[in-house]
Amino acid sequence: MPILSEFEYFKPSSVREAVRLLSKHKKPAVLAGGTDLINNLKEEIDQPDAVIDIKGIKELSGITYKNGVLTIGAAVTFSELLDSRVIQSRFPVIAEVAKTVGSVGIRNRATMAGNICSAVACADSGPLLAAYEALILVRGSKGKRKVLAAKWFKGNKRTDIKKAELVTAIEIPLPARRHAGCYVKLGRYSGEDLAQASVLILALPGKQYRVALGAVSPVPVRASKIERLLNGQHLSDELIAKCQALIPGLISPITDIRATKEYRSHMCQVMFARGIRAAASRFSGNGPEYGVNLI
């Protein structure tokens, strides 16, 4: 399908002159990897009067870990979180959500950035920046802001950005010295798919716990219910059934082409029970290898 509407092409440099051709422009559009923008572009669902194009920008690449912060650059694909050495040895469960992103072929060109600007609710890296409580950094025409993962979700594809504004980057703080974390995505094959329902959940010393759900809400849900009954308890199957039980009441699924709203619902007490056994076992140096489905 070929793009039929027409709008002028920018490839700033610099993070200053994208934000100016942000500013410049009426209705803009910032291209990073592109799987959902040229989409969109194609069926006018997205008619921009101008593409600024910000793979050159070299400050938007980079994954860098210092002070106990992971900073994830706009530009930063999917595969190159899944090679990154400091992920795979500090953060493997970014990895375990980056390989479940699309095919190789999309997670060459998207970005963890894009994914979250494209915001829709079945975003991969929703519930992992939730329970890791990330930072968006943003720049524009009146400066930088920070703006924390829980508030960036406004709604499904809607957002904190304002006009004229960049993500830049994305940061991670590390939650502890020692953590363990687990990703259970719900497809309806094996490949390329979005997400029917996913659950997110991060094993902390001194039995603490994260967890966030996705695609079952407009936006990622912070379970934080869940994370008060589980928290200092012993992990038993009587404690996962009663945080089993609190999971449809924080959520709010629908029926789609994917799966109905009864499905995604029940699915998510099962996701969640082989999650955070996973994550505590791997906590403890045993469970499943980092990428292993469990569903």
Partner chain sequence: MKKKLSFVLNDRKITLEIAAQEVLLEVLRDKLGVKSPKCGCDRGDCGTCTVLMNGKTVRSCIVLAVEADGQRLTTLEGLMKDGQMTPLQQSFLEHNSFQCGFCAPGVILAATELLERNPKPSGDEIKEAISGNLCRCTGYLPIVEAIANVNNALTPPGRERLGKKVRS
The other form holds:
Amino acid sequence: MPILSEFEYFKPSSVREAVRLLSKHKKPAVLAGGTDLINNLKEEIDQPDAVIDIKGIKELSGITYKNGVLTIGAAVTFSELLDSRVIQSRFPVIAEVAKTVGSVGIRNRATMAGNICSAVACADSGPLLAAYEALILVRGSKGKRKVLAAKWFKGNKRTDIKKAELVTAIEIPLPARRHAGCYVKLGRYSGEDLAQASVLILALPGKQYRVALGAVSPVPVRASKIERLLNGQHLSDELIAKCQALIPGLISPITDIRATKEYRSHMCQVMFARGIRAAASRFSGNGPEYGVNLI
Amino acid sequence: MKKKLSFVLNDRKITLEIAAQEVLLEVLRDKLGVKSPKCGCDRGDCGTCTVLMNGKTVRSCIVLAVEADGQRLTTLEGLMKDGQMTPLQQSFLEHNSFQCGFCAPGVILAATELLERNPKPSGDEIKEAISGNLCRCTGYLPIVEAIANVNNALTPPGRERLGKKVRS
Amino acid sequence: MNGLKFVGHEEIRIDGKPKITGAAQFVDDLDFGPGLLYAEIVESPLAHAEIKSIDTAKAEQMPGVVKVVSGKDFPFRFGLYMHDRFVFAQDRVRFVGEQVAAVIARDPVTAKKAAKLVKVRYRELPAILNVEDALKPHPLLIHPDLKSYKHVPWFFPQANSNIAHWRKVRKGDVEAGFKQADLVFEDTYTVPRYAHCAIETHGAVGLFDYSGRLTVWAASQSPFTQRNLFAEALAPLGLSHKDVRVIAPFVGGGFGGKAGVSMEILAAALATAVQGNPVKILWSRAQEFYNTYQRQGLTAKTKIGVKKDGAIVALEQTLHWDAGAYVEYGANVVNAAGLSATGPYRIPNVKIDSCCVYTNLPPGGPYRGFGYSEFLFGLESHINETAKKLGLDPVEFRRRNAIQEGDPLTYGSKMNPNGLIECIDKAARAIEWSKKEQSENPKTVRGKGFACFWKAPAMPPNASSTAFIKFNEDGSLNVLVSAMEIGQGFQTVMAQIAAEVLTVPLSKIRVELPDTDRNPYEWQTVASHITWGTGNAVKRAAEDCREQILELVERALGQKREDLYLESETVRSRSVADFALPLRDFAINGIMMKDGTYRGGPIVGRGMFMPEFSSALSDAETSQGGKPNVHYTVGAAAVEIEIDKETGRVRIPRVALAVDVGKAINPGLVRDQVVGGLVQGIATALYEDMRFDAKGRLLNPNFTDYKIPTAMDVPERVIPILVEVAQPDGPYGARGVGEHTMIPAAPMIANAVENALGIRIKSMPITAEKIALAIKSKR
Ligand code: FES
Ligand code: FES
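Previous: the form predicted alone; requested now: the form predicted in complex with its partner chain:
Complete assembly follows, chain above in first position.
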């Protein structure tokens, strides 16, 4: 299907130029991987006057790790996240999330920044960034700002981005000297699917945990109530059951053609139980390999 | 507004002028006559439009043609060297790893990328690597079998149970 | 049958190289030059409405638009078995997505933009979106003129109703049967609509040239049927069959979806509107879902009567098919299922009502299995439940009732030779049926499921196949048939048959794709009948060549006819040891005599096959008499599954399918059919499903939400088992197998789920969600 509407295409080589182009146009669209944008152009959901391809901007293309902070450039693809040594060694759960995004041909293009700018409720990066308390780095004509992931997501497909702003990077602070995690994603089958529910868990020293849920509310849900219950405690079956019982109160799943709200809610509890055990055992060095599907 | 772009397609340099909104799949098929990338879904779901961009698979139905500027593209037409099929293609032939063949160009490119990175993939790695390429005919096992056999990698589960005799 | 050199061997496919080098051309890959025009369809947004007006003025004014057409330009009805479908909607639309008008433009972008400018005003009518509403007393009629529609003599439309066809089968005395029975019970099973999802969408290009000849290039399983329907539908334009030509390049998967005529009629019609220019119409993936054919939905009420010893004495089947807005093809699915809804069992007293019901959903039609997958879901689930109630092993129960050669069929004639019992035993053994599997993981539980299946080709009694074989100078040959290569590998199979008779290796045989001008008649590539029907035709054509060759050698060289035979592309004689005449020496140019004259000339063989014993005429109230089905292919399938009790997810460690193919011409290709068919069937059992909203709009017309299996969703082991009880009238004993491998999948899975959990799920698909929530509510 051809794209019906016409637009100008720019491939700036600096963030400054990109921001200038963004502010110059009425309805600009940012192109990174394009896996959402091109479909939206075809379906006329987006009808921009300018498409600004950020893949030519060097400073957006790297993954760096410095002073306990991982910085993922806005043009970094999920495949690059999967292949990154520093991610594999220090943030393996990021790779675990990346592996569930689409399939190879999608991951070779799609970016995490794009994922959180599209900000659909089922975005895989949502619960990840919520749990890591990541910062979204944004540049506009008036300068830079950093937005906490919890403040970034405003609703299904709505974010904190302002007109003529560009996401330049995502900063993920290492939460502790040593940590482990687990991402469990519900799809309708083993192949590529959009999450119908997802659970992300981080296990930190001192039996501290972070829990975030995806696709069961317009924005990722950080389950602080559950975290409070868990923190410092031994992971007993009763404790897990108590946490599970809290889940329905924290989420607002919908029924659509992908799943009913009953199943989403039920599965959040199942996935939480499996995820927390996996995260905890990974923390102690004997959990399941990262990337195995727990459901 | 037309944009001029140039890229290498199957080892040949191409320069052409196109509009910004033109999609790579359509430019390849309709302007350059390269027909092996097919349009199965037109929204990134099926993998039949797969091409290699700098050695990595992309879905050309969701890539703008202008994005190919300065890149190196390979389609199934460009895999053969001196008219010889690659060992992977040969393996597809020997294992009857296709039926209608519509998915084959995409599947073969996805497997090419995999074998480049991982010459002896396990059955599960093969399945993961081609899971973005939908095939409605084969039930995939013959495809997995063909890929696994290229470098005599591990026998994937399910293969010997297909009960195929080795063909001479 | 020993000593076969090609038949029965695992030859490598002859369509391999083009397909894996990218050389194979599909319809959208063909070039038509700068004159090519593009059509875009204006579709109905409503499920049921009257068309008040169509305003095309704005669209026509757009630069680049060549023509805008609508129903008034093509007031024609068409259809394969019943003329109830329209080229373009006339005064009413009957499903969301129905074609109302078309814009033809110089480029696709203009066509799309202009299509948006066509303004259609509707008066919305209440939409009938399910069978219950359609069957209410005094329903709104979807086809008020039903009674006047032309149809085949074996259809029985019901006046003043939405029932387009009602197949009634009455055999024995079903009430007496239930009285005799020790156990009678009934249940209802439902099957939603499904989509074929061939990865290539439909596409067609039409050219009506200035000489008045119409050529259509189409992704089609049915080039000759299309030619016939185009010529019939467009006869008012003065077209004769000889002036219509259909060319079918490689087809990217069919599964029944590209049988008959659906959107291709548009290419034919639109071409006549822009004489001199080819016009292309290509379905998007979404259109592929909602405006071709869908597999029909089914509500099946099944009532069975059995004796304590396990003998089935009576069966009543009430099958209500949600056939959609047009049933020109789908009604025959209903018919075929009705005639065979006993499954492969010997049952003395039978009552079947198979009703084809119009609804305001997209047209139903043929899909691999042709109704059998649908009714067998209920029947084979019910058989399992019956066995359970009787305390019998479900495999043993099936074995006791399995139909055998000579048993009377529902319509009176006799069952063909078959290896059903052998299939049952081998499938059971392959998964160690009697061994109870323990799961190591406390969260999971294992179960095993079994299902038998059968299917006959559903064809008109005079469905024919023909073949030409032409020799070339070097002794190579071209086989001309009009069967279609939709992936099943028929070209290789035909080549093997020709090779066997003529002793020419496959490397020297081409089997051409259909072109109705050049290749001889074939009814359609459907019904799993090609190996059987076209195979017979090719065998006869090859034998015709052989006769010509041997006769010529006798005539020209005085060799004794009865001693002559072919071996390795050479004519040899049993009586003259050193006589050897290679085919290439004379296949085109004949044999030179001493005086320099020649005998013979190009060898061209002809073969035809029509099942002259078949008849579809029978009593309307009972279906007795006639022989509507040429034979049944039977088999059995067995599966072991593991269910995660919390998530409801099903894993398939192994699955076996045994099928009696009569004779596997190419066993490798048959096994490939088993793998592909099972995977397709298992997907309908576990997750595929078409969803409609309350307005009749399809909610998942894409692969994002209509999930078809990926490489990660296949069973861990597939065990294909080929049983060979020869079909007496098949080539080398072969009968069809393409569809059959999909049919048992759904009930087999349902039975395994029941076996594992004690939960009977009676509606497809049996999703992880359904299983998990059922377990939860059982607790
Ligand atoms: S056509 Fe591009 S992914 Fe399907
Ligand atoms: S061979 Fe037909 S889709 Fe793969």
